[in-house]
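As structure tokens, one chain now follows by itself in the form predicted on its own.
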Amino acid sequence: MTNQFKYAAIECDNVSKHYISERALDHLDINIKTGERLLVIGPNGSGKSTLINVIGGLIRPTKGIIRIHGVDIHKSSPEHRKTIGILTHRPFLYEDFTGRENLTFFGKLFNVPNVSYRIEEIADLFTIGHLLDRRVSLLSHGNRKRLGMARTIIHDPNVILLDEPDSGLDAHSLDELGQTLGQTLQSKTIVLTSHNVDWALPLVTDVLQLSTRQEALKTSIREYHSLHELRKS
């Protein structure tokens, strides 16, 4: 049995992260399952962003660990780390390269084969064919998160790590990005940030809901609706 299987894709064993004025996180417990899809809401300073740079080990937690298929991610091989692929409000791609030049440094980067044909692949799964030979300061906002979705997924990473994906993106692309992540990506692990909780609910099994006041609640999308129906009713 691989460790992908063995342990839980994601664990946060009492994770906390303190800064000078706030707790973004508190003493947090989780277990993400692999292929669950985990949506992230909350208020704003409730932690969302911050769980997501944690998991993907771009920051340290201020205590506790995070470990990923039972390795914890702060202590891991630069091997370990290419299972993960995250996308944060910044798309980490180089300005002054082409699209096309970005994917393929990163996927260089990741040892990734064939990375001509991986980025043709992409560049289909994303509708962003017509990008790949612009520069990616001449790109729109909303482009540039397209981009760096390709980036993130270039080396088919198990776990998937978003950032408000859909910021920045008109009704077209959101509906293009809903049916890659709802069925293109349906095997991978993913934990998703997002405002628009009505586009994001129907491609995912769980919720986790954070607030500044309460402890953080994790529900299965069934327990989610039943839940609000009762606070409707």
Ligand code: ADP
Second form
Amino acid sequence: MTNQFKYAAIECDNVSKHYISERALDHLDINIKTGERLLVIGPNGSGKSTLINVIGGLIRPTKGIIRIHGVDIHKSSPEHRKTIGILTHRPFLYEDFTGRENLTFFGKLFNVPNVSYRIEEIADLFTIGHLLDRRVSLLSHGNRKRLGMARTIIHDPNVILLDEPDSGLDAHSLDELGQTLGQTLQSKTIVLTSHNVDWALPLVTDVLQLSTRQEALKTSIREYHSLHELRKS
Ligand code: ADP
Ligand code: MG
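Would you mind generating the form predicted together with this ligand now that we have the form predicted on its own?
Shown next: the complete complex, the earlier chain at its head.
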């Protein structure tokens, strides 16, 4: 059995992240299975972005361990980190490069075989073919976001972390992103945050609700809907 299936895709083991004056996450224990798609919701300041950044290895937790396919992310090799694709609030693109130059750069960084073919493939996925030869600084917010998504998955990661991938997208782009996440990336393990719960719920298998008091409740999508029915009645 490969590590991908033997272990949870993502395991947060007693994870806390305290900033100097704020607690963002406190003693969080969650397991995310391979193929699970988890929506993280909660009010502003409840720790959604912190969680994405900690799981992705961009920031260190104050306490606890994050394991990706059984390996401690903060002790893992660059090779192991290639299993992760992360999109934060910033699309992480070079403004003075074109989309194609950006994707080629990141593709080579990750040793993607046949990068030019892969770029065409993901350009189709996010309908950004017509943007590829434009300089990023000239693109709209929504188009940067789409290019940022393409950058995030250029190396075909198994674990995809997306912090508000839907923010600033128009209805048509939201629809397209929904199809990509729900269909094309169906076999991947995905953690995403979104304020647009109605858009995101049909795309996921599980929901993690965070509160500003660092409480966390993880439920399956079915349990989430039942809880909501109960609260309404
Ligand atoms: P969310 O994404 O749910 O809005 P965040 O993870 O951005 O929440 O923030 C959680 C808490 O941590 C907030 O109280 C926020 O002010 C604080 N916080 C986030 N990033 C930092 C930082 N770099 N330095 C200090 N405090 C931070
Ligand atoms: Mg946030």
